[in-house]
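In structure tokens, the next block holds one chain alone, the form predicted alone.
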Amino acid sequence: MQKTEKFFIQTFGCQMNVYDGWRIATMLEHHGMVRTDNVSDADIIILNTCAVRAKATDKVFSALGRIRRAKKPSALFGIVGCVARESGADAFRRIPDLNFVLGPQSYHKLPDILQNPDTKLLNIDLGGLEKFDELPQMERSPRVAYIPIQEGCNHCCTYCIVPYTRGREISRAYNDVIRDTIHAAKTGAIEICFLGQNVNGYKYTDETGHTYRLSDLIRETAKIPEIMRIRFTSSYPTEMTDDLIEMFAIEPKLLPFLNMPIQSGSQNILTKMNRPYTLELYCDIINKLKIARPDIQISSDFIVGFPGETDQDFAETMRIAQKIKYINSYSFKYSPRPHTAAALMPNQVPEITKAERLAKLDSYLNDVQREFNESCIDKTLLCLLEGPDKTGKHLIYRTPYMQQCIVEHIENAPELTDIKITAANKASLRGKIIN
């Protein structure tokens, strides 16, 4: 009898690199593996990367080292994703015994290294849209499905190196999204999160001439009965155009919240960045959106220390912060990355410099998420299970702004139900589902 093979994966870093990561075990079951979540059990091994920070970068290699040292000596691995791009054929020489090295968009050619197991694979081409047509679509969603509608980015910021190892923005077809959102609706999804490097910036022309934008896609899956709940990240300023604000005040199934990185509260620093918004600009659209949907929340993403940051741009960070008020943001000390401008600008900040204005800023986040959590006991939320703790003891809930919310376990919880808010804390929320 023929031994089931196996593999293992370990996803890093975005949204659309845990899309990836399901397609990539999807692909690998049809062709008649498991999953295993044991390395050295796993005949192949596959690290699926971000390289957004050093750090990031330097966790991989690290993970790989210890794989190495615990894997079968027969098993095959090696890695996929943007720190395959980025590092390309040096990857081989930091680890010998890597058998494959696949950017993110080639890990569609992952069979080719099972047919040719002696062989060593580099593809880090930036290539298109085939991935999306190569790979078998899942059986069953999850509750949430994310749906990538375009690929890479044009904007460019000179500190990412997006624009390298996912290269220029590619919209997907229109009809092709669609068709992979009732698929997901027919599964089991209930939540759709539609992804992009620059989601908002979605831009589709058919054979006709006709051009879709991010809302026509928003209107279209808001037909969809069984999805009861639409959002998109990550946007990008300059992209929340009318038509798009329009849907926060027209569509209930679009969640109330909204991630929007303004990245600086500094104009001299976004210049800099090649962020081509003025802070009139950003606080204009916010209040647009406020006034399509009184309820809606913003987060955001914030970059300290970046070349050139005086403590007048902290301060002008700080004060955004302050007047925006971001119920959940995710804040970095800036990093140098290859293939980047900022990596080479002079007047690169102290890490120390870095390091303190970065607890200032976090330490000033966190108390706003706290308010924002605090404000939320004795109000009913309708929420979505995403599943049960680590405990088995708990069940964890997602409110339409994205918090946890923790309730007692019970058999057969609804999928989506009103909780009403018990307790808060700055990470989470407490409550009871409403029968």
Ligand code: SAH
Second form
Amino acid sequence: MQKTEKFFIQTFGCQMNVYDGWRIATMLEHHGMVRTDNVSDADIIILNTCAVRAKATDKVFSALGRIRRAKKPSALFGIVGCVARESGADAFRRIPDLNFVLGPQSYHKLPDILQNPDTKLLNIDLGGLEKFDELPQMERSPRVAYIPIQEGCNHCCTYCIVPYTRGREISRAYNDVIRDTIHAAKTGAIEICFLGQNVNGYKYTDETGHTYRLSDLIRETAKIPEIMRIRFTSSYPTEMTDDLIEMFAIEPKLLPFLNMPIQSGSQNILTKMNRPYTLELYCDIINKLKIARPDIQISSDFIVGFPGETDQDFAETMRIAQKIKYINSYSFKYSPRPHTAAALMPNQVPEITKAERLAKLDSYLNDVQREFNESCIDKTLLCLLEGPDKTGKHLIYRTPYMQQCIVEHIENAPELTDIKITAANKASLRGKIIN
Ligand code: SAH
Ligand code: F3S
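Mind giving me the form predicted in complex with S-adenosyl-L-homocysteine, seeing as the form predicted alone was just shown?
What follows is the entire complex, opening with the chain shown before.
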């Protein structure tokens, strides 16, 4: 193997990519390399990419342009993840000196480029779960351990490139997930976040014919003494089955916070998005969740300006946002993506209309988020330490609702502690640790 000593990795996009980034770093460390934050010092440069919106893909290619100029002439550079799968060999045409293009299910092949640095490595196959078996375990787990339980998505929303980039849905073996969860707990994890593009669709049938669901994973994980908090993301509304809803009632370690994207409040647009649930059903699920766990709060993703979205459709999105009062949401302008049906639909909405609708929705969602944060003042919340802030003068904790809570820096701060909330704005809370 060529002596390659330092690697640089930059991750874009979702939690699954963050997880993939950790695994890639661990794999390279096992090959005797050390991480550097300096591109011009690196022997191998990896961009771990997101393709969900056109802007995300553009960002990757402009970063590649910058890296090309800054890197050592001998350094290898390439992309892994969803843009690799989206662009395939075309990435080599756009950036001819690129060394490797590896899809989200083939990044474990990265060491091949170290063995054959003079070749170009292209692998965007959908290899299923192979990568999970081939990659080394992380030696130390972060306090919040992200554990992927399924990969890919069968929902095929008409706007979404993920079923193309990450493939059909596959659930990991129950025993493998539990093994990884125990390993995380024994090496430092306090919180487990189960990950999947369609995480609550998790379904694994073992050789005896027994089928395991996400509720089984939660029940088993809650028995691990080191694990104090459990959550999962991202959920599809109609996969929110009664066994999973019941977990919110009976399992106190499961946090009272759920990301369950609605995307649009217009029945007509939901149908065109191929999200075939009714608004009534969606609201019924939320009602059941609130009965199970009265303090539960919901977050959502929204897309505005989907092809054919009228002012009336958008008004219905505003109405559902007002009804549900999501405490934290992500909203996006619809972005036409290759390999998706919606990109070919008529009546694409002009950019200016999308921007106006997004500004209106965002302004409302921000108001609700600020109101919710303010409603936490004087309450005591059990919070998990994230680490010091940039100045080093404060510590950042996460509340059970994933709000950022800032406290004064103290030595030997507790990892999990009650914090009395003293102030709030849209972005964060402030508080005092209660001993
Ligand atoms: N369930 C997935 C969702 C992946 S995409 C998960 O693992 O999180 C994340 C969000 O991006 C979606 O919920 C959707 O709101 C948004 N999105 C997906 N495709 C998009 C597109 N073409 N244009 C704008 N937003 C999009
Ligand atoms: Fe994408 Fe829809 Fe699946 S948003 S990841 S196709 S649920």
